[in-house]
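The data below hold one chain only, encoded as structure tokens and taken in the form predicted alone.
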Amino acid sequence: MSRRKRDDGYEHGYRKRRRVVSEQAEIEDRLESLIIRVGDKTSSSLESNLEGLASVLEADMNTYKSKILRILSECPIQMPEKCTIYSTLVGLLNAKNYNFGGEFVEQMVRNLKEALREGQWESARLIVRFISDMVNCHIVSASSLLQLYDSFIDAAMEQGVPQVRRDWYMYALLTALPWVGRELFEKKENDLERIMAAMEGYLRRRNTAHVAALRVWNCDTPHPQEEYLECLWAQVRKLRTDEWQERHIYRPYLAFDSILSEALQHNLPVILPPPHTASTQYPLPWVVFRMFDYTDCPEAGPLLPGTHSVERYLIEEHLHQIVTRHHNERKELATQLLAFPQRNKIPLEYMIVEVLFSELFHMPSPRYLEISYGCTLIELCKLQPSTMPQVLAQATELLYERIDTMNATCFDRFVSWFSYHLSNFQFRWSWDDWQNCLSLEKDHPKAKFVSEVFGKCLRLSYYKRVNEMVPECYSPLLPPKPEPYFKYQTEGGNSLPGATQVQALTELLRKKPTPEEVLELIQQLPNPLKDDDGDMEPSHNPLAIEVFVQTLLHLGSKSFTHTFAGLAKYHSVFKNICENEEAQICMLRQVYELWQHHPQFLGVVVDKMLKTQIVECCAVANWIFSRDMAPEFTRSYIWEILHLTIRKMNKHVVRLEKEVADARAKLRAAPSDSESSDDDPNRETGEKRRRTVSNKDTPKDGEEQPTEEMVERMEERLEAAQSDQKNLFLIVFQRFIMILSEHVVRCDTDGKDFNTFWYQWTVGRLQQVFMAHHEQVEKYSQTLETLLFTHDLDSNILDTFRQFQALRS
């Protein structure tokens, strides 16, 4: 045979194999598309689509079984709103092919065990719900499902483990019962009552000290703010009273009852929850957000389901799932929310707004970026201009009326959302309706809210625009014009100490001198802290700091770029004159004095100084709690600066922890030196082998393989950073305790009520620090309890710490 003929034969065989592979991939893609799209709107009925798809999958079962199993087991988790559709499809396949049904049940059990082991709690919960729904389709036996429930009850009753773990197992059962409750009621009523009794006993005994820290409002008027398990338990009890009949879940398997009832059922194997480990993270509890009831909705429209009706829970969960699937695409999210099934049976706009605000106000932090909810609400107003803007305006009015009892964290989010929303609608609002805030104290939540909204609007617009957008009577609440206050250019500024040097330094800086030249000039300034007779050298020169910082920042006040250039060029001068914490606090005072009328610029400058290590985090914390900042203590921007400072420290520690962990992993992957001695002829091969580690831990080009000494140095840096982090939290919480305790004692002495607006704001900010940084603060909880939050502390302050401790208990 000639070479040409051999080549032609090879090419023909290759093309044939490639064509077969291509055809297989095409069929697999088609099957995946059919499975994913089942239940979407089509011209034919869902029942006929399910029958047709079951026949198609049955025909391709022998060839594509593994692919079908994988897709069908993933769809109910990725698209939980189609849970009953997929359980019906699997039920039809089980009726046709008992062995496939058994393999599918085994696959779901494996997925559940893996999700529990990996801490994928939401996936595990949805799998439990889907397995429960498979009982309705005669795929899984009711008795084996009850065995699974019993194992979850046992996990919930386990002692010596965090309550958040036990809560999750109880929550997983409660959320599954609306799907399978009726079936169990008809076939296993006594067992179902036993399960309900065990749940009731657990819920009666559990600790709920954490609830106060998670509530949006600290009062239950007009709507009770219930903890999620207690609310869900009340809804399930109401469902039991109604003999487990609900009116929301679409159950397509009822149309196939004659087929499914003849199918053989499978028994679930024994599923034991994995044991608790110290590194396992469990979902945090939350409080159910309530803003509307049926009286807030139009009388002519559909009724809002009651707070304790299971339909309220099912609809809200469905809306939350839509947010989860589409949160990255605001337009698609808005479209999907408005296309909600059964939308004509409920006041959809009200429920959407309530769900989105519940996401925005979720404690301790929202699931997604705060601005994403604002964007979604704007898209909803565009898509539904006849109703959505009115509902949103009504919601805003309700929030404003209840703002007196809103916690500080949600207050900040409300301010940010409302100012952003106004900026997208030309800052138009019925300001006349809120004029009552003008007669209130400046620290009253309503007056504070309006003032903070004006300040945020200023960041999103310009001073003249904000000044024109509101009636003139609001001028006391408007922020001052955002410009630097350079005292040396004010009346009488020439007579201030250092005025001559300020002029000289200004002229020098305009010539773009070197850092050394600048340092030489400011070192000539006299030190007011220095005693004529004193032998001790002062820790810093406040006059030199004042002259340099104010002059440099004033010259760079045209833009952030100018300021950053000045900080970068004269970084060494800053480090030289601000070597210790006292000097850094003195410098921050000067930054504040210059930018006191422009909080945004002040925050940006402090952030840049932290990034460039001109100031340390502890210095910023001490400056915020100093007496100089007392007038600003209730303003939101101060707490923005504190939180960005804490986050910067936390990110630094997290980065070092990751570096140490990666280095340790690379070191473990490399063979030890003892594997090849100095006289080993294969030493070179051993060195190569030491450098050849797994792909995950292989050093990149130019990276050095870490040694034990290098890792030890990295661990030392990590320990130092963790020590700084602990010290920062100790400073923050100690300052909170000091100022709150002083306030309480002073009020007791004067015979006044200590529960003032100032006190409420300060306790709210303390709670905010605990909640916003709970993962990091938890590591030092024992130290805080031993050193600061002791039993002799005022109970009002101590309660905040106890609520934080109960969060993960």
Second form
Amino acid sequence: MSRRKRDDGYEHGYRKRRRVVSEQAEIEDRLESLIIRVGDKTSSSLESNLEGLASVLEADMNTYKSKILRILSECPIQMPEKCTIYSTLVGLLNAKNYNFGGEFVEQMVRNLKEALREGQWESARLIVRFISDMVNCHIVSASSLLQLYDSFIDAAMEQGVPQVRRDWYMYALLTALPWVGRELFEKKENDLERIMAAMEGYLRRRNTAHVAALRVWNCDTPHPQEEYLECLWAQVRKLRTDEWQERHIYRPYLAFDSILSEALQHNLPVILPPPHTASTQYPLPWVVFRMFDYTDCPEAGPLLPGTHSVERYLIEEHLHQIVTRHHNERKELATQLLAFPQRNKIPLEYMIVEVLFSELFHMPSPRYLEISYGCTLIELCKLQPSTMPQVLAQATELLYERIDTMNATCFDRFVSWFSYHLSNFQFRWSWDDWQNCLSLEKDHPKAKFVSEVFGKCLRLSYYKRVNEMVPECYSPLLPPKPEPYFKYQTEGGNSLPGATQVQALTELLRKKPTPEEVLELIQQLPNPLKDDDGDMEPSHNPLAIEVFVQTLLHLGSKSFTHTFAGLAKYHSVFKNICENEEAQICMLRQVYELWQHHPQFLGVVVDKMLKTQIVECCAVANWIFSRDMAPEFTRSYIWEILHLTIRKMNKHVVRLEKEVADARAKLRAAPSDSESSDDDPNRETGEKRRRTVSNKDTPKDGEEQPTEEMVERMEERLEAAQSDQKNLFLIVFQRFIMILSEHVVRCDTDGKDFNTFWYQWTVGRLQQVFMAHHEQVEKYSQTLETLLFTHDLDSNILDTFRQFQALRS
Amino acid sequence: MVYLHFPSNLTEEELMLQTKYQKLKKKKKALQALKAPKPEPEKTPALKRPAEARDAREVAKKLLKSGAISAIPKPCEKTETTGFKRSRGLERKLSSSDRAPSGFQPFSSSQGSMVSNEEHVVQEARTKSKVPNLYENFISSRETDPEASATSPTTLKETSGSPTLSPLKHQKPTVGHTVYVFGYSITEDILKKAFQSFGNVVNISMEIEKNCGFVTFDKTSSADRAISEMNGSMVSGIQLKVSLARRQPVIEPINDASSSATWSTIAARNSQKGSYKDKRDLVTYEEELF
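Please give the corresponding structure for the form predicted together with the partner chain, as opposed to the form predicted alone shown earlier.
What follows is the whole complex; the chain from before opens it.
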């Protein structure tokens, strides 16, 4: 019955629009702004606004139908927090104009199908929620909504598809239930119970191996860290025991009950979820972050909703949506968060802080830039100086107290955030309260946290300042003065091997010699690797590398610019003496020796060397796991370097992939003038011609048209890069496995517990590599399983890999 | 389709809550029987969900009406079991020192906070345990203001050790934690040295161009003493004018985090220029090597 002759309707609107463009556009803009702004704060009540807007739209319905349809169908998705306002508006329109209601339902169904097909999961979920809410406004019939739910349940029960897909269908249903649960409970209690039973069955059989990898803390006291679907299920179940009464959603349609209840309802058509394809990407699961409970909030204030009350979920979701909408403008975001509609009924500051930290600690990676959460929190402090800084200080203490069980990735983010925040608060903190960390061993998370924070603060200020900011007793945890360590100038430095050549090279370099002159000088150095009788030419000369690298970097140690200039000018020398991996590792060792007290400088130099291809990624990975770096192994900056190395490799691969894809597309688009077109028999001529025609309209962008040959060369490059990338991952994981297995075996023979702080850190770092680069590692999951993470491996190490695999299964 | 069956017996959590509720009832009775001159804090049940929490609030309301309790502090038991929430160092700090309300609230009279502050000390001195929230006291002490000031015990004077502090002082609207200091070419260091003897300095912010600065103490008594002793005195050859700052940031601490006050003061001051002076030497890179 809802099928109207919609083609006619569209044609009509379209033709008319052409005739009076400007005036019409103006009215359309006005309508659009009216629709978008409804529900914003005004002097008159929302009800009268809605009523007024409904009659305005009703009057303009014939002329602007398509426009109104489009805006109205987009608004609840773009502004999900106003979902009920728009459902009421559509409900009022449906009561006035039944046909419009039908067209609107069709439009929403079309949008839903499209979103499902395109894999826009968040939009699809919001559409399902909105359609559900339309039942409350008598636009859609409850029975047809249940039909939609049933088809989603079927999709969730489907066998042989990834669990992430099935989870999504379950999640979409669960998130819609708070909106429509009461209505279904009143009208279709049995059907609702049937759906709930099916959900329970699904959740009971679900595999939750991924949870361990996604948790911020690996322990459940005092607040359980629950998997998102399980938590939501508990919340919805709780809602059911409350007879589906929730107290958060504002429902303007209740005021229009008499009008809406007389409206006729539409039936949803059958919506079949599109089948799974190998290329479809589904949202990854997550774990709900919980930091506060009601005992943390001031008792005089409003009560914090419990973990399993649906209000907690609804408020959090609303706050997340505000973050989504304003994540680019920190000031606006802070204002909007504090202007939360029901701010007086909840401990808002606590909920905001928890939501922002949950985003910051989100695994595998935060939705937005880490720093954006830091500056939002600062804006919040400025806007609400009486409470916000206090809640943040309390949160910091909570996080510090619980840092023992925090995963390494979140540990790093916490360090970065806290030092950044301190830098905005004059580095003031009551350090006296944390003095207990001084008596702990240095790998204990608390001691580690404090020393890492000092290290980060050093980057945000300077040595003297950091020393002044803390009580003297903290000096064991303070970083050393960030200076180059040039051993030839220390006591006894003159007697070191190569000391005279260092002297000579320093003098030579002051005269601005050519790279050839430098090379000539250092090649005169004897090679300690050469045996007296050896006829084998050693792969590199460690002494030459030592003398050259130390001298050059020391001379350039004044600033990054000096160092970079040195690296650039004598690039050829580096290339000459560091041809192979062994030589490169030897060189990195020298860089480390010089910059051991200045992690930031070390990181920047290594980054530059990677960029200028003086060292290769694999060499950096091997160097990090080498014996020389063992004392630094649990320090964050080492992993910062490893991650920047992996990231560099990944970026390179992604860029090449894109280039090849673009070139392929271009080649396919314009085959006529490329010589290869004729010898490509696979291509269909019909398609070719059509594409050629369409291509003629668009002007050539001046770029050279790629030839088949060029593309092939690019593909070769890509393949090479991919094999490098695979190799890098293999090295990294193999070294992890070796170092961890070795540790376990050694502890076994010594009769000690292997689960030391060192072990926890190392496993945490392994997990971090999986998480931080999961998109790229995923490609090699198969190889890793067959080559490295085999069944005979220690189960503790293997678990990390299994958790990673479970992410997308 | 399988229908879901709900067990008629209660879940573990519900049972736990029930027993807790019973315990609460008992305690309430015991409490009323005691009829203490100053009612001791009552325990609230540890309820996680608002639906059940309603009951808890109902109970609390009744108790309040009956006058059995004045405020609802945190259940002590809770703080013990979840020790992570407050560090031990903090506990020490809490029992030893006053806290610093700070932050800017232009239209609120500072009288209340003053009273509450004392009340706070009183409570601390009496119970020597976890302090109830200050905001609570704020309200309760306002309601019972005359009584509070009348019963203001001597412990207060002892802890603050200030002769200027008397119950009369409450009537004066000019009480605060922050003092304004004026003196030609004063620096933060000078102020720090000169004022740290009066009490714990929470924050110092400078307006160098105007030759003045603001010093925030954690106790109002310290601020008072600083004014009376430092006004007109010479420090490092500079004559100082010290008075109460016109803008008095007043923040009621809502939690026990000890850096709360400091961060709040900085956020509230929000002096755009920043008070920190970088003392590093300028580095020059005249030599062009490569």
